[in-house]
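The data below hold one chain only, encoded as structure tokens and taken in the form predicted on its own.
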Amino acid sequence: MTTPYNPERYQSMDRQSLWHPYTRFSALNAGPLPVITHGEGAFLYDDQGRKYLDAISSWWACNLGHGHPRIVEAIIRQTRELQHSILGNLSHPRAIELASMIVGLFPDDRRVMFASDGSCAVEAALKIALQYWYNMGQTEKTKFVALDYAYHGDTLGAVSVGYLEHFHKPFKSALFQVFQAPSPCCGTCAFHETEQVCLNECFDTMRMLLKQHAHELAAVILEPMCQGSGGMRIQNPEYLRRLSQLCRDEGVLLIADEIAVGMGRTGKMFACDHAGITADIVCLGKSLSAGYLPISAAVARTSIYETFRDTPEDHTFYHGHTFAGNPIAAAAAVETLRVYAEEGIVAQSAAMGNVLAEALKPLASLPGVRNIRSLGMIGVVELDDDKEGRGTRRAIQVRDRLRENGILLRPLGPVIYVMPPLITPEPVLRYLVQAVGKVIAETALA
């Protein structure tokens, strides 16, 4: 017999047993957290019946919103057939279908290495790059170049190439050395350039690093077009084009971390599409299964894959995870890709991205707003900040007031951003931006 749900009991159990990721003790001490019990479309509902607009797509994953009937049905269907089977020396239909569908999204031949979450896909990509050069007999190519402000996940390899001081300082001693290039951000250009006169001065250090160190570099890794957790730093596509060509010229692999920015988030299927380039290894995750189940992938060129043969010398890729390509997660992802194709999700994202960009413009005149910027269904309002962190504290006030008004956000320091589901209706999207602007104005007055 099912025990009746008791909100107070669950709040007590939560405080006594659950360790919440990226959550400060002070937030737990401030009062009970909302307990989300179900979702529908762009909205989540808690156990008190309160309705919240999921303005960050549950950590940038639920691009198709919540409770999409086709994804839910695909999951139910698969649970009746096969719950789990490994991919080591075995296969199963959903993994085969999904890999084939992913390969079909690229202009060249690829192979798909499944993982279970974004960090694991990045770890796989880094190891593929290292072993590729080992397989090729160029064992000195063992270093990586990454951007500052990068974030690639929370496992140690991913942290090494995506170190953020305020997240990762306690782990610094365990990380490997990485060459770091300045992060481009067109919204707050370090060189005070505008789009009309930009000469990509931000690229000069990257060019110098590759020219000087190509002999020891395995790969460059970056989040194409928009760095997420580092502050929603949006790039010029010309930066990507130049980087892609430079990597080819210098014999260095390019890894594109599309975990957050892929799957239509930027108004293109992949963020690299804005620059018309394809990286040697592409990492996918988050919305690959519409955010419903954990699954990710490192998608490598076949020319890389073919160096992992086991004759005449064993170059097998001895890497994998128990739940890599899990049948139920793969079924969700297969149906997700079908929905994308049949319902024109990427085109819808591009159209709504234009609405978002237009709706954000008036917020630029609000007191204390340093910059607004957008890319597809990513909208950013960056507040003025100082050494005392006034902008960061103000962003927290904005977050708290919006939550009281039924909107869920998670600012990054002084950066307030929205990344709602791609299926968010236009009136809801406009309401979201207006609500953000209203609260920013109110905090300025306060």
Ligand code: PLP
Second form
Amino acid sequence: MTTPYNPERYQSMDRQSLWHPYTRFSALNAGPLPVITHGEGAFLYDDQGRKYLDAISSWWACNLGHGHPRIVEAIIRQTRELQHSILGNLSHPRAIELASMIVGLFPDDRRVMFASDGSCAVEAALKIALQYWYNMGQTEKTKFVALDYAYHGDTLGAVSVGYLEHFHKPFKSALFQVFQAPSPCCGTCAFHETEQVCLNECFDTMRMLLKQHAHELAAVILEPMCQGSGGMRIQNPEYLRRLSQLCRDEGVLLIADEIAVGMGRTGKMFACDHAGITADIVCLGKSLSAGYLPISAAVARTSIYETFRDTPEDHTFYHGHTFAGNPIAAAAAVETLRVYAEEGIVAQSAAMGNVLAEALKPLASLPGVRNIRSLGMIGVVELDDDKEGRGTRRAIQVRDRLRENGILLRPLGPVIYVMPPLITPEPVLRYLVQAVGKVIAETALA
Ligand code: PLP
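If the one shown is the form predicted on its own, what is the structure of the form predicted in complex with the ligand?
Time for the whole complex; same chain goes first.
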């Protein structure tokens, strides 16, 4: 029997039993958190009947919004048929369909290793890269290059290649060493370049690292086109083109973490499509199932997969999670990809991305705004910050006021960004940007 719903009692049970991720005690002390009870389209509703625009697609996962009838139906259908069966020495129809649909999204031959969360897909990708070189007899190629400001998840391997001081400092002693290359970010270029005169100086260290260390490098890993949690740092596609070529020239694998930026978020199916490149291993997650159930994947070139034979020596990939490729999650993902294809979701994202870019422009001249930038359905307003963290505090004020006005977002330090569902209607998108601008202006006056 479930507990009858009573908002006050649930608030109190929440306080006594739930450990909220990425949530400061001070935020909990500031008052009760909204308890979200249902969602529809781009909106979420709490237990007090308040309606919120989900301006970050629930941690960038719900690209098709909430309560999508087709995906809900696919989940129910699958739950009745088969709720779980493993993929070790067995298979099931939804995993087969999904793998083949994912492979169909790539121009070359691929194999799909399923995982559950994004971090697990990153762990799989790192281990595939390591074992690939081991299988090839190049056992000295064991190191990784990652970008400053990278984020690849919260498991220890993912944190090693995506170390953010303010999140991960307590775990530093448990991490493996990686080579760090400077983060490219066209909005706030460290070389004071604009895109028109960009010479990609930010690429020089990467080039030097690969030239000097290729013999010991397994792979370079990055979030293509936009580093998310590190501050929505948008790259020039030329950076990616050069990196792809460099990796090929130096014999180093390229891992593209498309967990946040894939699935149409940037106005293309994959962020790598902006540069016309394909990485050796591609990580997918979050909106692979439109955020309905946890499922993720490391999608490797078949030439990599082929080295994992067990003859004449055993090179089997001894890696897998209990729920990797779970049938219900896979059914949600299969239906998601069908909806994408039938409803032209990626084209819709590109069109709405243009609306977002236009709508953001007036915000650039607001007091205390350092920079605006956008890529597809990612819109960013970066505030001026200082040593005292005034920009960060102002961003928190903006977040709180927007929440009072029925808009949910989560700034990253002084970086206020929106990543609404790709199906957000144009008037709602315009309203969102206007509301963000209005509140930023109000906090400047305050
Ligand atoms: N990689 C990137 C680029 C991400 O943004 C995230 C999560 O935000 C992850 C990996 C980790 O995914 P998950 O939280 O599902 O483990």
